[in-house]
Amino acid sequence: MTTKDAALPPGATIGILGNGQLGRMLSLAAARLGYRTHVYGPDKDSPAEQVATASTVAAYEDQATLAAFAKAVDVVTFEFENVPASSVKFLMEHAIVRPNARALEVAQDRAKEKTFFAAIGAATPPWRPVDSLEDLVRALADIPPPAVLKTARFGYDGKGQVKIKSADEAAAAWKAMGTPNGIAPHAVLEGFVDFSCEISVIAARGADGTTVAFEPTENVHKNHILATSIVPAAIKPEVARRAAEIAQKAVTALDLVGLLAVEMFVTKDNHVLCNEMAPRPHNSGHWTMDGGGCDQFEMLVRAAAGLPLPQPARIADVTMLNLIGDDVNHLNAFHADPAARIHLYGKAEARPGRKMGHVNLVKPRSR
């Protein structure tokens, strides 16, 4: 094991949280600074299986394997942050852990999120925190419909989401909302924002407290799942600025280290408003393989390993395509172009809405 405030040497072991694409990524990143992997997470020949050095499968739920983990690696961090937070925690006394668990329970809650984004002076979209029926009802006559009633906890890619039209469909979308054992859901309802773009960006913090941001993205979603990814975004410079403060003013709040990726909005009249966070690498992120300089998996590495985070550089263009379901079996223009570079994650099936893998279209740098 090593100590908190040593950077690791080559040949360390670094433990991930999660045994999908993102750890497939991560332990790639890892390998090329010489660190060794052990992915922890509850699926068989996963992504990250297939490159890491070693790995566990287990639940996240199992202490006695986890702290068998903690013992087999010098530092952990996460690719998931559905991961439970009390694992985290439970690791934290075993082990050197970053993120931190706080950043977990604040990204796994969407209302403590929006609180959180409130309390460093970032805008929201309007949002109420729902817990019943007549919360709900309530939160519709302060948020008029078109609206959206979505889980607090775990949803993502549109799931847990239910759209709201009128007032008169309180008691159906609450009805949608609910469990099958009859336990009321906890859920935040959200007005509909009038936006220009969504962006993204994603900012580091290193063990010493160093903060940087990789540019802004600007993203554009198909049936709730990112489709493709753009840089540069097309907003004004004073946007681009705003959107990096607030993602590095929120990893320094969080007393994070590692990455936090913030989802945002860009209204008409250019203001920025926080939709989600998420403390990990990011889809929208995926450009910055190929874009230049350090992407974002050797960032987290870097920073979970204590080493210097430099500032990112891009010097290309790149629109980075999401391979969704049965576009992983229509590859050929894209190994024909050499302007292409295809990444895929090793997944077996190719199901509807399933990530399969991503491309960066890359181009020399128009600004």
Given for the second form:
Amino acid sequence: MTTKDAALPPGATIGILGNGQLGRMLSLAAARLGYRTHVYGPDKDSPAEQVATASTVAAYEDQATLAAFAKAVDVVTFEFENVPASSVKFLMEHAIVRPNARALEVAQDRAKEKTFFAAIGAATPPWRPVDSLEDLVRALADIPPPAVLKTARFGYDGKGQVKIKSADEAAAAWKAMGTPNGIAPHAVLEGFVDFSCEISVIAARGADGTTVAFEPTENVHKNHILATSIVPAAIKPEVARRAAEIAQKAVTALDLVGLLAVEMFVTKDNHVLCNEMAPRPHNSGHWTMDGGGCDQFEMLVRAAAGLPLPQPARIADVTMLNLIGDDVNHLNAFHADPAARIHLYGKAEARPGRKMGHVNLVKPRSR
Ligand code: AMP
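Target state, the form predicted in complex with adenosine monophosphate; input state, the form predicted alone:
In what comes next, the whole complex appears, and the chain from above leads the way.
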């Protein structure tokens, strides 16, 4: 165990809740700084387990195993935001956990997230909490369609979302949300934003309270899954400044030590509207691995370990392409391209929609 103030020495062990590709890339970054990693998650032969120093395969709710994990590591972080907040709170009684459970709790619930954005003075699309069909009908009177009904918890990559084009679709949209665990869904209705582009910013906060932010990336989604992230984003400098300011304000307000990715819409009149956030490394930050300077994974390792955080120093223009499903079987052109940096996640089966890896196409910095 370590104290809150001292930086972890090389050889110390960083515990990671979650053992997917983000845990894999986090483990690789930790190894570069001389740290060991111990990953914890429910899946066997996971992407992270293949490269971590140690692995525990167990349920997130298994408190006896969580306690043993806490004992075996010097600090705990996570790479997956649907870890039960109660498990993170339990771990906080046994170990230093960075980021804290509050960041996770806010990010796990779209209603809490939007309330939080308002509290730090950041705009969101218009929204209403919806917990019944009656709520939805009332919300549609306030927020005229087109609108999107989203499950407030455990939705990702567009899952648990229904677009509503006219108020008479309310009943069908509510029905389409289903009744997970036999109870009515907790949801939000959001006005549909006719955005000029989608961007995201990854901010980091160190144990000493220093905050830094990577440049915004411009993100293109296909079938609700991130397809491409581009830096520099084609946005006005004042939009980039505002986006970075929001993300840095958010990490400080959450008293978070670690990373926070904030996804935003840029409106046609250059306003920034916050969509959602995640207190972990983010797919839209993978460009940082080949963009120069400290990347998002090293930044999280540094924050968790209590090391100083360097200012991000981009030296390249990068287009990050996700390899989804079968894309991973068509790499010949990338293998032949000296500007292409290929990152594969070690997943055996290329199921449709599954993130199998990504490619960073790197060019010298243009601006
Ligand atoms: P989310 O799960 O909230 O990140 O939504 C996935 C994607 O759906 C976003 O990245 C957008 O491309 C689109 N989307 C979500 N909410 C809205 C909205 N209110 N207006 C327009 N597009 C949206």
